[in-house]
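The data below hold one chain only, encoded as structure tokens and taken in the form predicted alone.
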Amino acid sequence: MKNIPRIFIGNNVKNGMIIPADKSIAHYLTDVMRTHDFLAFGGGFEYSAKISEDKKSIMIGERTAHTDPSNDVTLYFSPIKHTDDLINMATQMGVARIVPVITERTVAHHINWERMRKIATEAAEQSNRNSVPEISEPIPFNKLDLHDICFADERFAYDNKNTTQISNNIKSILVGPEGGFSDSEFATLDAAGAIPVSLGKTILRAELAAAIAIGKLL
């Protein structure tokens, strides 16, 4: 089915469901795409459906083969300038979960989180996502679980450390701001047991070391 939009319609999705039709899909299904039929998604599966001849209802048919390529990962960040970026990198790469946590550091407070949703969800339907993930309220460094982490640590850039090996039950990474973790919020990750992660010898922007934090865990 190569070529059919896909479109995430919610996570109850069903076959066999009408529902109807908001104004930007049909839109976007008939105007732009030329094209009533179209692959809906959502909740971990994904289902051939089509909008009416009238552009008001679409209708659910049946669930496809495609198995959804997402993950168990949980990205918590400190948000960023190019937050956009990371939400997008962070999606493609299948996540399961995006958790926003405010450090030391941290210097984008005002992020648009309603726009972010829906930048993962395009990102969703581009990568050939069943599930969008969720990216919840931001929470302060001091209420992070610390147990069964790892976190992106910029020290490896400068020590001669060796790589850190994680176990396969970890499924949960930590990235910092652009100016890195304090040395206050290094002192609480080493006391906690959490996991240090090399991400290489040059000091990344925080979007990309994201990304690359990510595939450790893959």
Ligand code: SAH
Given for the second form:
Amino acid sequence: MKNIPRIFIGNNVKNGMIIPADKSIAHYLTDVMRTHDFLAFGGGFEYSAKISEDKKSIMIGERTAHTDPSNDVTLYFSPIKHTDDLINMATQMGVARIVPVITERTVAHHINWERMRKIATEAAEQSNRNSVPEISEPIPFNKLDLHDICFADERFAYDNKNTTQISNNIKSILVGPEGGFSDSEFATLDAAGAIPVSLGKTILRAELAAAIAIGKLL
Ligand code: SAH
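Right, the form predicted alone is done; let's see the coordinates for the form predicted in complex with S-adenosyl-L-homocysteine (SAH).
Expanding to the full complex; the earlier chain stays at the top.
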């Protein structure tokens, strides 16, 4: 395990760029990690990088050979009490996009999305990604595109039914809130041909359900 720090610099990071170093990065590199050299990433690529002696600027060097291990899965989820854990795990699992969906039983309405983006950035740095998943603005359930989507639903745990096969073209998964999907949401998903996915016979917390469901799409 290499211990050279990896820092997300932004999606537009490019070789040859010189940018002002923000104070927290300067502190982290020089006081905590005691180095001036680091790996800068963003937009799918990684670069060797350096902070100047006066700690005021960052120089982006050559692109490294590291290929982005991120995937093209989109996670749709209802905001929940443990949204921070969900974002953290989903980012570690390499998802490209995270889309909050407000469902009938969504109760967590006051999420600090800026904090969530910070959590995603930190998780991306430590999981060797070259990109940070985009976290979009919350959308209402009725605006959700139900084409080529699967959804995790515990009804199948109660029914003791087997897992549905998920075909390779499905790259989007929807996970419900603490209270699950309502009957009318279930009917809407079913009518649209969304694929129900069982994650076993126990009822999982939504954040764990999300992580396992993402794993099924990889
Ligand atoms: N309130 C429900 C549980 C909801 S769990 C109840 O007690 O019956 C929250 C979300 O996690 C669900 O909406 C579903 O998306 C997912 N989930 C939890 N356990 C699951 C399982 N065994 N199979 C599939 N999805 C599950």
